[in-house]
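Quick heads-up: it's one chain on its own, the form predicted alone, in structure tokens.
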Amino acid sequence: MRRNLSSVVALVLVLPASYILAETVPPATLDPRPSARQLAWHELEFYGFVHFTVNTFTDREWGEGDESPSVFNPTALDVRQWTDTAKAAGMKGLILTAKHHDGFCLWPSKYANHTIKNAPYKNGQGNVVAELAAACADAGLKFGVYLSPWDRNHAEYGRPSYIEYFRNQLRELLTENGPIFEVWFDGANGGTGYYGGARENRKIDPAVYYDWANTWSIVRELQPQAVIFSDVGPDIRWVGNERGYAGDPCWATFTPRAREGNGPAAPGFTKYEEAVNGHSDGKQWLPAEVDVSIRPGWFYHAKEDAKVKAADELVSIYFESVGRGTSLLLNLPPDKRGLIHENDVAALKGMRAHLDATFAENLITGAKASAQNVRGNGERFAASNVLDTERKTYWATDDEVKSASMEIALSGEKTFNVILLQEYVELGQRILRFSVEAQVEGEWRRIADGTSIGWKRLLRCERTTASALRINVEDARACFTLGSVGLFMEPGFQEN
């Protein structure tokens, strides 16, 4: 027994230290990488926007700020219909426009009169923000708030005293409505407005007026788990369009740049078109959120009842947002009754039915995987980890290996047209280029390729019947990880 033990010790001593450590030590982290709050946000993937204010009743998209609170008078408002609709659609939360550019507050702010307390709704006793927060909690949905930095009603907008008012309202929202998962700051800043009767044009410097660092610190203090959205984050970025798609590629890493000059980037003052794709060498982990409305407008307009996006268009939006590593924020504007319109509900049901049918069965089940290179040649980072549907167990390569292939032998021939890939992003986004091959009638055929994977990639491909799959990582920033591979059959989809 002693002789055998000595032999084992001797064997370990002659092995390189890097080989021994690689069996149990993950790859070194590669910055930038997501924070805990960003990871929690990534998990959500799909949630809803609720645009609702005086604009709903004046048939406008942007109010001037001179609307009387008396116009806000929904006849059958039911926030639980909103949460039921969202949950049935597969959404994980709702974000409410607590105050849009018109300055009207959907809660009885003690700092303002242009609020719901002066509306006929519930005889001035209503509070749509609190009502929806409670309904979300009951439904198991996350709740978030949109607070417009621009206020076309407030007499002091554009002056230093307005910032105190704005921050006081932010504190109200963050302390009176339970846990908040996202705080949404719009990039619209300054222009014509009522401004307490002045009726003039006011301009601000978006880089300095709001003193964003100190404004964001209020969110960090009062809701430390909430992500902050704006053109520049600091947690998640606008994707740069309102048409419902992320670029291909869409990197989670991004470096915001000012619209003009060499000054700091700020909400409303960025080269936002760069956010569509992000930057493969971006200095921040600043993943994109795709915001789009189910209708042409953000607020309800009866003339758009026949223009609701069809289920198949919503499905395409899902694949071009969630399927490209972003989250999808889909707007559902309540009508004058205070209900999500029947046409919107029907489209969402169609979308959900299609996605449920697509992802009902992962055809990778029962497969076996092997790889050219496995970190430390051990089990902890084996190729088989990609088959367990758990992103946090992953295939990884040795430190010096930036390209390698894995083969997946399927449990018989499988027919599919959707491929799922996920990295273990806790260590950073590492893969720069990849391709996928399928073994069809004994021959390997290239069926998909791309660059960015990140949190999630859903690749629609031509209908393929194969007995095996080959995943080729062709280039990476460093030794790489792959957490999940999946195969699915989307009904009715045909690659053009």
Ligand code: FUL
Second form
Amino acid sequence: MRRNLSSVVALVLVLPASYILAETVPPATLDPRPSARQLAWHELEFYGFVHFTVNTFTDREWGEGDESPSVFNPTALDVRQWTDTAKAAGMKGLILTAKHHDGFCLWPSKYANHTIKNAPYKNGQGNVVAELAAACADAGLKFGVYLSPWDRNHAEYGRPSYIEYFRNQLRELLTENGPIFEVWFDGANGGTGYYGGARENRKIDPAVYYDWANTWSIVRELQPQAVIFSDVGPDIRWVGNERGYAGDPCWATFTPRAREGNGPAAPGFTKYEEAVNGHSDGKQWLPAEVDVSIRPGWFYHAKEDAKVKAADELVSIYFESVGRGTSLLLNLPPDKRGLIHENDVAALKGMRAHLDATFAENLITGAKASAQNVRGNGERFAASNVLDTERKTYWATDDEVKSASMEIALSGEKTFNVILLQEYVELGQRILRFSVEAQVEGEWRRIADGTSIGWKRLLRCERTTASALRINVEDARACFTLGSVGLFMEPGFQEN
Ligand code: FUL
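Having displayed the form predicted alone, please output the structure of the form predicted in complex with the named molecule.
Below, the chain from earlier opens the complete complex, with every other chain and molecule after it.
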């Protein structure tokens, strides 16, 4: 017994320390990396926007700020119809325009009169923010708020006292509506407006006026788990367009830069064109959110009833947003009744049915994987970890290895046209370039390639029937991880 123990000790002593470490220890973290609140946000992937205010009734996109609250008069408002629609579409939450640029508040703010308490809706007793927050909680949906920094109604906009008002409203919203998952700050700032009757053009300095660091700290104090969205984050960045796509590549890492000069970037004052791709060497983990409306406008207009995006267009948007590592924020504007229009509901239904059919079966099930290099040559970081549906178990390479291939033997011949890849982003976004090959009738054929993977990559490729697959990581910032590989067959739209 004693002899056995000493020989084990001797064996451990002769093994190089790096071997033992590599076997048992994950790759060293590589900054920037997601925070816990950003990771929880990544999980959501798909949620909805609700643009609703006086504009819905005046048929405008941007109210002037001089609208009478009396125009806000939905005849059949039913927030449960909104949450039912969102749930059926597979959304994980809803973000409501509590206040848009016109300044009208969908809740009875005690700091303002330009609110729902002076509207005919429920004889001034309504509170759409609280009503939707409660409906979301009941439906198991997350709830978020849009509070426009620009306020074309407020007499003090442009002066210091407006900032106090804006922050008071933020506090109200974040204390009266239960847990908030995201706070959405738009970049549109200053210009002409009603401004309490002054009707003038008010310019502000976007880098200074809102003192964003101290405004964001209110969110941190009152809703520490909430992510903050703006052109510069600090948690989630605008993707830089409202057309429904992230770039290829789309890196979660990003360094926001000022629109002009060398000063700091600020909401409404960034080189937002860079956000569509992000930066592979970006200094912050600042993943993009793709915001797009199901209709041409953000608010409901009857003249757009026939212009609702079709299901196949919505599916393409999904692939070009969620499929490029971002989240999709799809706007569903309620109409004058206060309901999401039948055409929008039908398009969403078509989108969901198609995505469900696509992802119903992961054709990787039953496959076997092996890799050229496995960290420490052991089980913990083995290639087979990519085959389970758990992103958190992953294939990883040894410290020095920035390129390596894995081979996956499928359980028989499989026909697919969608490939899913996921990194274990807790350790940073590491992969810089990859390709995928398929073994078709005994020949290896390159069927897809790309650069960014990050949280999730969905690659639509040609319909391929193969018995094996090769994932080649061709370049990485450091040794890398791959958490999931999946294979799916997207049906044609006519087949639905
Ligand atoms: C923009 C706003 O100006 C639009 O009205 C809309 O709210 C959109 C989501 O953000 O910048």
